[in-house]
Structures are given as structure tokens and as C-alpha cells.
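There is one chain below, alone, in C-alpha cells, taken in the form predicted on its own.
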Amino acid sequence: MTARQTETARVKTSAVSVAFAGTGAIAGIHARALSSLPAGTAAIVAATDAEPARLATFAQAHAVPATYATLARLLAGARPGLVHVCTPPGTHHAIALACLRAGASVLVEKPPAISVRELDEITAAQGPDGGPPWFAAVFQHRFGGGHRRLAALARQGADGPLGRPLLALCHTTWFRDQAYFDVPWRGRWETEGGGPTMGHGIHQMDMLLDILGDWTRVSAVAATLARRTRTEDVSLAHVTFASGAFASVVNSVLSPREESYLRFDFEHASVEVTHLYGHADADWRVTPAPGHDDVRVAWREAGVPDDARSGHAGQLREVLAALRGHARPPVGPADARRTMTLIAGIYASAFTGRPVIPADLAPGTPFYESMYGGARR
């Protein structure tokens, strides 16, 4: 074997074998992100979908060598190292369990499940003693340069350049017309898990929690104001964090001027990002408090590559690097659960009309079992 042949064989062997469960629009985004990574990072080996025509189109577009009519046949025939779960939310739980039990790690699109109970069951199906197979959730906006820079500074604590966190705004104000909700699985608790609080604002809330940490209390309202849907189309929440910080959280699909906006007011600076479906460095603003111009220096020197745009490629790069190194990939069960419990808390408060604390979402409670508390709505 020549040196070139040896190197080619080594690269193929080290690449993570990837399969797709679901081949719709979001799977295409995942596949294109994979193709942007360095050669030898991952190899798409198989795909499955309930719609044969959609599966064939995806396989042709992304040079997928094998397609399967069912997930069970894919897991037995292709034996992938990682399965990208890109199906409607109500199917994530069953698919993730099947993959983990077959020995394949899973990367699950948002929301990772449609209840905290389902997420806990997925977590319990991971490998023994902290080993593979692993579960990871798609929260790609954590991997943009601006967010990573903010996270690095915030984790220095009260003695760091930002000081203590005090107040935050987390607003996902998007627009979806009635036709969007007329898709059969959308706008239903049993298949989508919720409305914009679950399906749209989840990314911004994940960013909020990654910076501010554990929440301790939430008071919320939710309503269906303009769309024919069984879920809410708008929610507003007041959230208290273990640090003492407060946050205002708004989720809407009724807003013609669409925007994703996060603002963090620390003792020594305000840090903001305005974007829609992905942020770059230019979307972030840092405003030091009087006498704290050193915050700008700390921001520039936070050790994060400039203009690393948020997106699937950034997260996939780290997930695959972890798997190739036989390590647990980001974003894992603990982070996903913190976001999911906040969403459950918002719904629980909105539907019961009272403040909610994490203990109200313990196993066996109504809003642990389902985001709508099990009542007909």
C-alpha cells in the first residue's frame, strides 16, 4: 500500500459514520454543514425517511450511499456512530431511544423531546458509566463567536470584567402565518410539544441560560391571540435566577418585524445581540458602564476566533471532534434539561396562574409529564 493509500484509509477510518433519521429541510441544513467541515471529519453512510421520494431526493443531493425504509433496518445495516434526528418533534423520543439502544449516539434537533419526562428517558438510555452512546441536542447559537466570548467573560464571576449579572431580556419575536400552522403536526401539544415558547424561542432561551445559569422561579402568561392553533402563539415570562438576576422572556409568532434579541446587563457593561436566525460578531454590542472601558479590551481578548458565525457547522465540528476523541459531545442532557424545564415552567405558570419553581416540575407532576399538564386545551 502506498503512503497516499495509507493516509486515505486512515482518514476514512477516523471519520465518524453519520446517518440521518428524517430527510426534510432541516436535514439538508445538517448535511450542508457536514460538507463544509474538513475531509475525514464525518462520512454520511445512510438515511431513512417515511417518504420514499423525499429520501431519494436527499440521497442524490448529498451522495448518501445507502437508504432504508425504516430506522430499524438502518441501525442494523449501517451501524452508524451518530444519527442526526431531523424528524418532527413528537417522534424524537422514540427515535433517540432506538438509536441509543442500538449503540448509536444521537444528535437531536430542537426541541430534543416534547416533555421533560421524555428527555429524562432519553438521558437514561445513554451508555453505562458515562460512556457512549451519547445524546446531544442541537443548540447551534451557543457556538457563535460573540456568545462564546460573552460566556467566557461571564464565567469569571462577580470579580471578572463584567461583574455580577443583574437583568436580561430574551425576546424571540417572529412571524408565522396561518398556513404554517396548517401542517398537520404543527400547533398540537401531542406532536409539537407547544407553540413559539417550545419551537421558536427555545434557541434564545438556551443562550440566556448558558450565560445566567440555573433559574429558580418563573411567572408567565400565554395565549392564543391570532392563529388557529391548539398551542399558544405568544407568551411572556418573568424569570428569577440563582444569581439573583432577573430576565424578561417574550416568545411570539405574531410579530411582522421579526427579531431575535438578547440583552445582558451586568454591573460593568451591557452586552446585546440582535439577529434573526444566526448571529455574527457584527450583531453584538458592548456598552461599558462609566469607568469600565476595560470591558472592551476584555471582550476583544476573550480568546475566541473573530466572526465565528453561529450555525450548525460550528456545533457539528465540536460534536464530531468529541466523538472522534471518545468524549461526551456538547450540548448534553444537563444543558438540554435546564432549557426544557424553563419551558415547562413557563407553561405551568401560564396555565395554573401562579409562580413556578423547579420542584413543581419533579417526576410525576403534570408539567413534567407534558408541556400542557395533561389537560385538554
Ligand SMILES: NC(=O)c1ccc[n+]([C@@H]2O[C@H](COP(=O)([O-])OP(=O)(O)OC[C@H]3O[C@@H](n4cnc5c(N)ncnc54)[C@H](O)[C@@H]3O)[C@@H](O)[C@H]2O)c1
Given for the second form:
Amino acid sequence: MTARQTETARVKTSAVSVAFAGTGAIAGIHARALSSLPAGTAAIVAATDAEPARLATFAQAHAVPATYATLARLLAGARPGLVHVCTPPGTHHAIALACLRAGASVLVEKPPAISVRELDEITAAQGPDGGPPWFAAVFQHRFGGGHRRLAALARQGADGPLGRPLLALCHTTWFRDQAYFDVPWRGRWETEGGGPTMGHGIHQMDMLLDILGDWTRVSAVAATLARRTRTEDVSLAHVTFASGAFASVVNSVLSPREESYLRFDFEHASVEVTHLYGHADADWRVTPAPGHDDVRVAWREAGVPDDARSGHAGQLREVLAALRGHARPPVGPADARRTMTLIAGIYASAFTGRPVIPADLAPGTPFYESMYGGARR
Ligand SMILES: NC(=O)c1ccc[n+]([C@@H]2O[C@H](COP(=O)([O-])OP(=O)(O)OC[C@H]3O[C@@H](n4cnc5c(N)ncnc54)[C@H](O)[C@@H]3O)[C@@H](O)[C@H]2O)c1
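I've shown you the form predicted on its own. Could you give me the structure of the form predicted in complex with this ligand?
What follows is the whole complex; the chain from before opens it.
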């Protein structure tokens, strides 16, 4: 064997073999993100989709060597190390369970499931004693440089440069016209699990919770104001955190000037990001309180490796590095559950007209079972 052949063989053995369940719009973004990573990080070995024409187009575009008509055949035939679950939300639970039971780890698109119960069942199907196969959820906006800086500073706690967190705004004000809801799986509790609270604001709520930690109480309203859809098209919530901080959360698909806005007011600085579908360092603004200019220095020197724009490539890099090191990939079950539980709490409060605490969402309760509280809609 020449040195080059030896190197090729080494790369081949260390690359994670990945497969796709679902080859629609977001699968293309995953595949392009994979191709942007260093050679030898991952190799796409197989794909499946309920629609043969989509599967064939995807396989050709991304040089996928094997396609399968069903997931069961893919799992038996290709034996992938990781399956990217890129199907509509209502199918994630069954697909993730099948993959985990076949020994493949799963990276599941958001929302990871359509109820907290389904998510708990996926979590329970992981390998024994915390080992593989693992579940991870796609929350790519945690992996931008600005969010990492903020997380690194916030984790230093009340004695760190930011001081205590006091107030946050988490606003996902997007626009989706009526045609958007023509896709059969959209706008229905059984297939999408909810409206903009579940499908759109989930990313920003994930960022909010990554910074502020556990929530203790939520009061919310939700309504269908303008679209023909079975779910809400707008929701507003106020959330209390274990730290004592408050947050205002708004989720909308009715907002002609679209924006994703997060604002954190800490004792010693306001930290804000304004973006739409992804943020770069330049989208973040830090405003120190009087006498706390040192926050700017701490922000610059926060020990973040790069200022990468948030996106799938950033998360995939970390997921694959973890798997190659036989470690649990991010974002794991505990974080996904905290976000899903807040969403369940928003729906529970909106539907019952009462404030909700996490204990109201314990196993067996209506909003643990489904985001609409069990009643058929
Ligand atoms: N992370 C993000 O920013 C982001 C952005 C958009 C969509 N998403 C999520 O990605 C997922 C897919 O969304 P999309 O926009 O790619 O949808 P899409 O409709 O474009 O693609 C879904 C694909 O899944 C296939 N499919 C459906 N049921 C299947 C099954 N049981 N087995 C195999 N294939 C099946 C469909 O034929 C289709 O090709 C959703 O969960 C969505 O919320 C995430």
C-alpha cells in the first residue's frame, strides 16, 4: 500500500457513516453542510424517502451510493453510525426509535418530537448506561460564535462579568403566507405538533433556555388570527426562571417585517442579537452598564474558537467530532426536553387560561401527552 492509500484507508475507517431519513428541503442543507466539513469527517452511505422521485434527486445531487425504499431496509443494509432524521415532525418518534433500536445514533431535526412523552420515549431508547446509540436534536443556532460567547460569560454566574440575569426578550416574528400551510403536514397538531411556537420560535427558545437555565412558571396566550390553520399562528408568553429572571416570548408567522430578536439584560450589560435565520458575530450588540466597560473585553476574549455564523455546519462539526470520540453528541436529551417542556407549558397555559409550572406537565398529564392537551383538533 502506498502512503496515500494508507491515509485514504485511515480516513475511511474514522469517518462516521451517515444516512438520511427524509430527503426534502432541510436534508439538502444537511448534505451541503456535511460537504463543507474536512474530508474524512463523515461519509453519506445511504438515504430513504417516502417519495422515490425526491430520493433519486437527492441521491444524484449528493452522490449517495445506496438508496432504500424503506427505513427498515436501510438500517439492515447500510448499518449507518448516524441517521439524520429530516422528515416531518410527526414521523420523528417512530423513525428515531427504529434507528436507535437498530444501533444507529440519530440527529433529529426540530422539533425533535411532537410531545414531551414522545421525546422521553426516544431518550429511553438510547444505549444502556449512557452509552451509544445516542439521540441529539438539531438546534443549530447555539453554535454561532456570539451565542457561544454569551453562554461562556453567563456560565460564570452572578460573580462573572455579566452579573445576574434579570430580563430577556425572545421574539420570533416571522411571516408565512397561506400557501405555506398548503403542505399537508403543516398547521396540524397531529403532524407538526403546533404552530410558530413549536415550529419557528423553538430555535430562539432553545437559545434563551441555554443562557437562562430552568424555567419555573409560564403564563401565555395563543390564537389563530389570520391563517387557515388548525394550530395557533401567534403566541405570547411571560416566563419566570429559577434564577428569578423574567422573559417575554413572542412567536408569530404574521409579521411582514420579519425578525428574530433576543435580548438579555444582565446586571452589568445588555446583550442583544437581531437576525433572521442565522446569526454572525456582527449581529450581536453588547451595551455595558455604567462602570462596566470590562464586559466588552470579556466578550472579545470569551475563549470561543471562531466567530462562525450559526448554522447546520457548526452543529454537525461538533456532533461528528463527539461521535468519532465515542462521546455523547450535542444537543442532548436534557436540553431538548427543557425546550419542549417550555413549549408544552406555553400551550397548556394558553389553552387552560392559567399559569403553568413544570409539575403540571408530569408524565400522564394532558400536555405531556400532546401539545394540544389530548383533545382532537
Ligand atoms: N433546523 C431548521 O432550521 C429547520 C428548517 C426547516 C425545516 N426543519 C425541519 O426539518 C424537517 C423536515 O422539513 P422540510 O422542510 O425538509 O420538509 P420537506 O417536506 O421538504 O421534506 C420532508 C421529506 O420527508 C419525506 N418523508 C415524509 N415522511 C416520511 C417517512 N415516514 N419516511 C421517509 N421519508 C418521509 C418526504 O417525502 C419529504 O421528502 C421538519 O421537522 C422541519 O421542522 C428544520
